[in-house]
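The chain below stands alone and is given as structure tokens, in the form predicted alone.
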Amino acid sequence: MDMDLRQRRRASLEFLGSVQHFAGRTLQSAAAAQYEAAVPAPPDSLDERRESVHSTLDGSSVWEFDRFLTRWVAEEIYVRALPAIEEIRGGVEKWLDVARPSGTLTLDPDLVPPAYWEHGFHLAPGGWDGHDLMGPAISELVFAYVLTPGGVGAVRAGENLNDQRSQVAGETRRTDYEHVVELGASSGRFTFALRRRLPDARITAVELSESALRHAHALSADKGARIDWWQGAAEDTKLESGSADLVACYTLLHECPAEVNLQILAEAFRLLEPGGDLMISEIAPYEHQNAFRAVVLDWETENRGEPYWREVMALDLHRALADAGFVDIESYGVGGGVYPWVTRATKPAA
């Protein structure tokens, strides 16, 4: 949809994107250089790294302003995006009322969201469905004007988070899958990348948020992309056992408690037919990050609405996958870096 924002609203959001870009690229880079010059041999454990970075950079203006601005933008995006979407509500609601759908939209009127879902991800007021137009507000305004130019979490300033999703979709072990189930699809940024990669596959995209699903369904109609959007929890989809030959998810695991991660892996195993593949894209474990970067990422746990980040980063994913029954487990950074980070595994054929 072409979001016809008033110039004042658009400029306000673009300003946040510029602030986030300045903080992430200029200030954070300067703080990293300060730390690395002061501590050439940093510690390995996360607790020691946190103490090392915070004590070394105590009083550093570039470090403190980077953290302040990152938190301020995270709060301010909703202060600006939600009134902006309200001003064009009529047009958005008309667009969401899809006249010629491509694929299906299945909502569950009896769905009781799991308790962990009520924590207000990314500081969104009221959570991911705290506003009935939260889906298009986040995907069409917050991502477009703030997070794509400014970076967010593991996505550095100047990197394109949509390009990264396409890169990950290109890492499927095969291109002849018949039925793909995506868990935690949100409004479909990764789903549409999978559709481009696997044009002949049936895709079922599972998501808890009704506002995100309605937005994704409308996007499907615009793109002519047949995708079945299904409301449900990733750990309990209610889909048929053994019905998929690929299960995939993109940055879902860190949004759920570690014990729910184990349930998600078990659900993926249940959904897959024998010989089917699982592909997960997540933040690389801290042992693959340098000390400064690990602390910056871990900061999200307490300061940017990511309550489960730290515990999930401590999860031994390979061990959890093996315990769930998967084999041929491998993890690597796409393009040789540490983000996007992909883990692939297979359900045994026998």
Second form
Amino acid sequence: MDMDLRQRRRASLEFLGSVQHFAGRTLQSAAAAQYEAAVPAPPDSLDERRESVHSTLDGSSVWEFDRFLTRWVAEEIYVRALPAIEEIRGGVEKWLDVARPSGTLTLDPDLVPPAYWEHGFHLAPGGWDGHDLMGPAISELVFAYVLTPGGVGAVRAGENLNDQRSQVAGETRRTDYEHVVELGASSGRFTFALRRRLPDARITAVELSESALRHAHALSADKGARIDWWQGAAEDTKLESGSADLVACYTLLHECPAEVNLQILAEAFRLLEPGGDLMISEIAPYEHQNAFRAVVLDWETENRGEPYWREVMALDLHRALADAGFVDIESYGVGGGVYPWVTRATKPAA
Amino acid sequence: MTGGDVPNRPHYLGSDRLDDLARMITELTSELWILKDRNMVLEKLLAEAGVVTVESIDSYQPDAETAAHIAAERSALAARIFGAVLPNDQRLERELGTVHP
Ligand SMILES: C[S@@+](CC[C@H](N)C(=O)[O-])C[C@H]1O[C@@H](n2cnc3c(N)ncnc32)[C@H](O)[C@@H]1O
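Could you give the coordinates for the form predicted together with its partner chain, as opposed to the form predicted alone above?
Shown next: the complete complex, the earlier chain at its head.
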């Protein structure tokens, strides 16, 4: 939807994008150069890398201000985006009240969200559903004004987050799937890319957040994209066993504890028919990243409300997939880099 | 409770107070930007309404009276900000000097 913000709100959100861009591009690059000049042969293990980067850059103003500003922006996005959307609530609510739906929206009034999900993710006050308009606030305002121009986590400033999702959607092993289940869909940034890639498939998109699902459903109607939005947990979707021939997720795993990751893989296996495919896009393992970058990514754990980041990055995904019963497991960077990073696997044919 | 929780907020610049100060500066810069943005919008709307043009603002040359008025305000601003570390009696005296009955 076109959200016309009042001048103060627009300018204040745009300012955050510029600050994050400056920190990511200028300050962080300078800090990386300082580290690389000081430590030409950095250690390999994450603990040693963390110690090496932090002790080498102790007192470096570019490093400390990059971290300070990144944290400040991460807190500030909610302080600015939620009032901005409150101010135009009438129009947003009207738009969310879909008159001519495309696909369906199934909310579960009895759903008890898992405790790990409800805490203050990404520093959002009250967590993922801490505000009834959190979905549109994040997906329309924060993405457009701050994350796209400024970068976030593994995504660098100026990179197009939607292009990356389209690139990943282009990596499905086949294009003749009949029923796709996406796990952790939020308001559909990846789902719409799957929709374009697989125009004939039925798509069920699973997500815990009601505000994200309502937003997704309204976007579907705008785009004429037929998608069934389904409120549920990725590790316990309540969808029928063997009903999908593709299960996909995009940056879901690092949002859940490692043990829940294993449950999600088991659930994906259950949902797939024999011969069905699984496609996961996540941050590339640290062995594919340089020391400075790995530490910057790992920093999210304590500093940007990503409590499970470190333990999930430590998980051996290939092994977990094999343990869950998957075969033909492979991972690679789409376009030759490390982000986006894709892992594909298949449930053995009966 | 939530990630917005102030008690668990890490500090990044060596001490909590330094971080607090830096937060105030980022907020101030943000306010400054919002005003600059608004000023640009104002100039655009005034130009569209035929009141002034950006060019007429840019090429404006203050006459003696206006120049003196601007200079006094500018000196007062510099004195307030950079004089913030001075003893209070000096600061009060200076401020009283700006009072025009
Ligand atoms: C980082 S977002 C990614 C969203 C989307 N896939 C995209 O490409 O932008 C992770 C999403 O997963 C959801 N999520 C986290 N844990 C979940 C779970 N156990 N079951 C379902 N959704 C979950 C969150 O609510 C959030 O919307």
